[in-house]
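What follows is a single chain, given as structure tokens, in the form predicted alone.
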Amino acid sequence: MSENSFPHLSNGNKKTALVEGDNKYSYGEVNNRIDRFATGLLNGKDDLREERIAFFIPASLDYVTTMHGIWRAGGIAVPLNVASAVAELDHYLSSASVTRMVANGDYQESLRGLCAELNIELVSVDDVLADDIRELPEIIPDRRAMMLFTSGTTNKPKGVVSTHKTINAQITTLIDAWSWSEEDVIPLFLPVHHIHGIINILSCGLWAGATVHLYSKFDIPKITSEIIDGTYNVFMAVPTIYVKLIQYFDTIDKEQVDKICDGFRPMRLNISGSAACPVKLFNQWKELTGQILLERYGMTEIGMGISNPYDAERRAGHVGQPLPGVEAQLFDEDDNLITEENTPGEIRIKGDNVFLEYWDNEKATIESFKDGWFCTGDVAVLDDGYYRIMGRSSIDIIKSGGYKLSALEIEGVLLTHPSVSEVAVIGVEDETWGESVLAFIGLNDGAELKYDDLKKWCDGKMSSYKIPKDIKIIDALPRNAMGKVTKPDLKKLV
């Protein structure tokens, strides 16, 4: 077995690996299809030698076939966001020097012009599948395996390159930390161009021998129907998904809500990640379902680095402690190690889970490491042994009157106001304070809110210098494909 093979993807395993609509596929069937695809990719070669192969495929059997087929043939897998406009893909394909693109049906038709312009061969999964399986290359752990693109909040997205060793570490750490087993059944509806969907759900599920239900999007009626039936015992989502579920409960009768909540209640694990989980949401979910959300911290470059514990206290508003095999420390702006609690510092990470490089960008790679530590750009404090994220140093930390204010903490307080449905806080230039607090607020249907009323409400809930100097009511906060509010876009509205 080569180093990149998953233990349970063997031809003799008849257990269901994937469920897609009405179709079920065993581990043996999936494994055979991957080998046929890898053979077709090689087309007589002995090794792809890290050829970059992109794919524009939603969560499906074809996605799994393509991802693992590229890995087994010795290529670098470049999964792309199927929600992206085709024009957005030019940067990814060009910067990665992609040579082949895999897509099916309408997705393929939409890409035909771009691939022709960039001289990229466009193929479908069926085009590649070989009739017979040939010998595949042995893949050593240090080989490059995958390239994911950063969200690009401040600059153009960079290609984050992980090796097989990196991916192995990211998966096996979570298998142990979150007690994955072959008895687990989980839905996958998150984007599969992102670490959350690829590693935390799909890869952990397959590595553990679990069953993964694949959805091309978050289909609330279908997924909640399965939850009522007791199909799933693990559920992972971004905070926005939990909010959408709670909003959905307001549109259906109480008996149906109770059935859905009763379906969540016996699950062994509910996880929230990829964005900060407001304490208000944490408490709402616990009240509705009895589930204590496990919040964790990760990013494209490191997979998961910090997590609340599976078998101990999961603390609202905190992301927990470093995962096994991961080192985490806080550093100040002068690169001094912070050892005191409640002192803000940048999170820096070491471990086999950390990525290899930014593709074709040596300068950015070098600048992202200091003394062997990967500099995340996220600011946190240690609070009684648990990390609490204050936000991105470039976006969420507001320097006002000599204080470092956390936009995330201010948002958490404002979200508890009964009229507020969503909020985003940013810092804006201020001649007196350096920066002052500006809040963009979305209100519940039919609600009204004035600044003076909000200021009065805030008294006693937060220090006066944290109360927003200005408020803008906005219909919907701009979000990216992962449901995160895009604060750079908000700054453009100021």
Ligand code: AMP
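Predicted, not measured: the structure shown is a model, and the values here were computed from it. What we label the rigid core is the largest C-alpha set whose atoms superpose within 1.5 Å from one form to the other. Residue numbers count along the first chain shown, from 1. What changes on going to the form predicted in complex with adenosine monophosphate:
Of the candidates A96, S394, D219, W180, only S394 lies at a hinge (point where C-alphas switch from fitting one rigid part better to fitting the other better) between the two forms. Relative to the larger rigid part, the smaller part rotates 140 degrees between the two forms, based on C-alpha fits.
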The other form holds:
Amino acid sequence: MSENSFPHLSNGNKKTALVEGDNKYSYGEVNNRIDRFATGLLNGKDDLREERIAFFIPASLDYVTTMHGIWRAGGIAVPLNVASAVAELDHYLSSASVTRMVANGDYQESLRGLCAELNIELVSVDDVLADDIRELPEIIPDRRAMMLFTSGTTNKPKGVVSTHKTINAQITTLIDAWSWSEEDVIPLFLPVHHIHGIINILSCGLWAGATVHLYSKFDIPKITSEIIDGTYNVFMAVPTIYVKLIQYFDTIDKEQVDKICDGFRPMRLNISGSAACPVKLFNQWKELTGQILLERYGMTEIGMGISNPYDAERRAGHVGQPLPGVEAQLFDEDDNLITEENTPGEIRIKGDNVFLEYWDNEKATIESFKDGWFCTGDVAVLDDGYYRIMGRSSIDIIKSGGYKLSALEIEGVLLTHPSVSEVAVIGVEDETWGESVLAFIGLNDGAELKYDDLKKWCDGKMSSYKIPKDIKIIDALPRNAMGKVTKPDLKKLV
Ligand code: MCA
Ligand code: AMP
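Please show me the structure of the same protein in the form predicted in complex with adenosine monophosphate, now that we have looked at it in the form predicted alone.
All chains and molecules follow, beginning with the one already shown.
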């Protein structure tokens, strides 16, 4: 994907690309700024040759400038979670061998110590922007473009590397399947270190020539006031956002609720994904707004894989069929292809949308593929022509608020608390968050532990959404004959 692949990002295009607060930026302005940023990054070199450049910037013009500037200059973009704890950042930056970090204002200040320690050059967007534009390198599609960190069944997140070709495929399948056009106007309030915010909303929007309204967080009053004004015609979110909107309706008067729902009603599309959308929520949303949520299934390693149709039945509790250009099949535990309906199997995916590799982790990359298929670890059935997700093969992966969390990563942090002798973390069903994090904790002799103290102690060691929402003190964790904690037994105690 060279930048020309985003057909609307061209000089002189006056169409509004981005809206940030009271400011509007045209495609032409954004394009020029990206070229200036890329020129500044190169600083006389002809190509960044896959230098890893991280950035710690919320959704904004500066974010778009940085991401595309790195791409145009031939680097690998490493967008970071601006809500990360320092310990998490240390892992991301070290494992990706990041050499430069872009951050502005207070964000920059918060990173100064860590960057100095890791010998990373810390710059702001303004520091980099060049006054004029030099020739930029030719980028072939197979070049590495982006690294996103994802949690898995190990205690450290892995860097998922996608190429320009991968990103191109992830975007274009959605442009077709969801009928994106220049007429579209969409709010972006999800974090921009994950596929949902980066590809499905921001990149599809910019590729299609649409207008993307940028928010640094999910600001319900501001966003709903734009919805009342009829600003948006497309809305994409994780199920927790729809739950939070419905909860918000309970706190405001009926007339206001009606206005917001009337703002949703004429939209051409409302999408839910990143976690299971409960049938109850699907029905509530339809009742309130008339919108039939389009649920789709994706993963950091594959972008979007399976989606309900835009123009045909959108079935509650189901994620639909493989997207154009994506192959999906179910396999049983012996790697046999499942062809019958209603037989559970692991979803495996092939296509240009699939990532290249886990960064610097050949073993994990090899283990995640079988016969060329990427193994998602998600279990599904085919039910009357539509895939239905049953759950995940690993109990150690939790989906909370749309974030994928590793139980082992959280356990690793909790175990360092001086009062804790053993710990097991599980996800428990939660109406708002989908799943919430619960920790079973065994204490050292004579030790005591209050939840609030543990919560405080976790601050700065992990992002707030990973901190257990509750703890249960237990005499001894249930273990099997091999000494392994039997988490299904813990689930029965909840
Ligand atoms: C936040 N809190 C939580 C959680 N998150 N409590 C329990 N479980 C959680 N998961 C608590 C905070 O600690 C805080 O508590 C209070 O809620 C408010 O926190 P805040 O961060 O302000 O919450 P929020 O703004 O309401 O955030 C909810 C959110 C956010 C907007 C839904 O979680 C979010 O943006 N989720 C989306 C993540 C996403 O984009 N995932 C896509 C990745 P206290 O007040 O006590 O301090 S998956 C993906 O990309 C794949 C490819 C796909 O398929 O899409
Ligand atoms: P992540 O690794 O953060 O990209 O999260 C990807 C995971 O989110 C998938 O492997 C699924 O477990 C889950 N997921 C995404 N979309 C859905 C959906 N519509 N229904 C159920 N689970 C989903």
